[in-house]
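In the form predicted alone, a lone chain appears below as C-alpha cells.
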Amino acid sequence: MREFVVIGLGRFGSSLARELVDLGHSVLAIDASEAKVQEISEVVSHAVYANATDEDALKALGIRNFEVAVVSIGEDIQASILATLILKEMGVKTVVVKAISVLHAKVLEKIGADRIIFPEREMGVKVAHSLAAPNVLDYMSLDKDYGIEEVAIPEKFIGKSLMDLNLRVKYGITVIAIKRNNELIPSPGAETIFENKDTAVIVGTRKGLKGFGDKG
C-alpha cells in the first residue's frame, strides 16, 4: 500500500482519490471548500479542509512524509503552482501536477514537478482512438512516436499463436500482456495462441497500433 495525498477535489481530483482507495492505497485529501472535504471524507483515509498555498498548514499534515502529492487544483493557476513550488522545498518525492494550459505547464516543469498531466487532453486522445478503431478498449502514448493499446482480438486471429501472427513483422507492434477471463498474462511466448475473447496490451509505433488497431 502507498500513501498519496491529493489536493484539489474537483472532478479530477475526487475520481482520482476514489480510484485509489479502490486499488488498495491510503490517501489524504485536501481542498479549501469544507462541501468537497465533507463529500470525500467517507471514502478516503483522511480528509482535510485546508488552503494548499498554506505552508504551515500542510507541514502539519505531514505531507513531506507522502511517497506521491498529486496537486489537482481547478482554475487557479497561482495557487497551483505555489502548491507545486511547497510540495517540492518540503521534500515531497514525487509531485505530479494537472496543467491547464500550455503556459502553466511550462511554468510547473521549471520549478521541478515530476509529471505534468492533462487530464481533457489525455482523455481526448483515448476517445479518438477507440472512435477510429473500434476494436481499440484503452490507448496510453508514451511519447510522440509510441504508444500503448488495449485491442480486443480481430476474430480472423482466433486460434493462432503469436509466433503464427508474427505481428512484430507484420505491425511493429509487441503483445506484452493478454487478458482472458478476468486474468492477465505477462510477457506470454510466441507459442501462445489467441483465444475467443481475448485482449491483448500492445505496444508499438504509432503507425504500427493504427495497422493493428484497422484489422478488427
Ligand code: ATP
Second form
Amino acid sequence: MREFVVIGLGRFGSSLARELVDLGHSVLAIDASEAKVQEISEVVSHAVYANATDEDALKALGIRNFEVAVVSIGEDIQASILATLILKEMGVKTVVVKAISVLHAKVLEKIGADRIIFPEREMGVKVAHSLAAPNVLDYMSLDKDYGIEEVAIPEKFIGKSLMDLNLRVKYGITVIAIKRNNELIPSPGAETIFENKDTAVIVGTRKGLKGFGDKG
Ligand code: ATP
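Coords for the form predicted in complex with this ligand, given the form predicted alone:
Now the full complex is given, and it begins with the chain already shown.
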C-alpha cells in the first residue's frame, strides 16, 4: 500500500483519488471547497479542507512525508503553480500535475513538476485511435514515432504462433503481453499460439501499429 496526496477534487482529481483507493492505496484528499471534501470523505482515508497555496497548512498536514502528490487544480493556474512549488520545496519526491495549457505545462516543468498530464488531450488521442481502428482497445504514445497498443487479435491470426506470424518483420511490432480470459501472459514466447478472444499488447512504430491494426 502506498500513500498519495491528491489536491483538487474536480472530476479528474476525485476520480483519480477513488481509483487509487480501489487499488488498495491510502489517499489524503485536499480541496478548498468544503462541499468537495464532504463528497469524498467517505471514500478516501482522509479528506481535508485546506488551501493548497497555504504552505503552513500543508506543513501541518505532514505532506512532506508523502511519496507522491497529485495537483489537479485546473482553472486557477496560479494556485496550481504555487501548490506545485510548495510541494517540491517541501521535498515531496514525485509531484504529478494536471496542466490546462502549454504555457502552464512549461512553467510547471521549470519549477520541478515530475510529471505533467493533459487528461483531456491524452484521452482524446486514445479515443481517436480506437475510433480509427475499432480493434484498438487502448493506446499510449511513447514518443512522436512509437506507441503501445492493446488490440483485439484479427481473426486470421487465431491458431497461429508468434513465430508463424513473424510480426516483428512483417509489421515492425513486438508483442509484449497477451491478455487471455482475464489473465496476462507477459513476454509471450515465439511458440505462443493466439486463441479466440485474445488481446495483444504490442509496441512499435506508429506505422507498424497502424498496419497491424488495419488487419482487424
Ligand atoms: P476537472 O476538469 O478535473 O473537473 P478543473 O480542471 O475544472 O477540474 P477546477 O474545477 O478549477 O479544475 O479545480 C479542481 C478543484 O480544485 C476544485 O474542486 C477546486 O475547489 C480545487 N481548488 C482550486 N484551487 C484550490 C486551492 N488553492 N487549494 C485547494 N483546492 C483548490
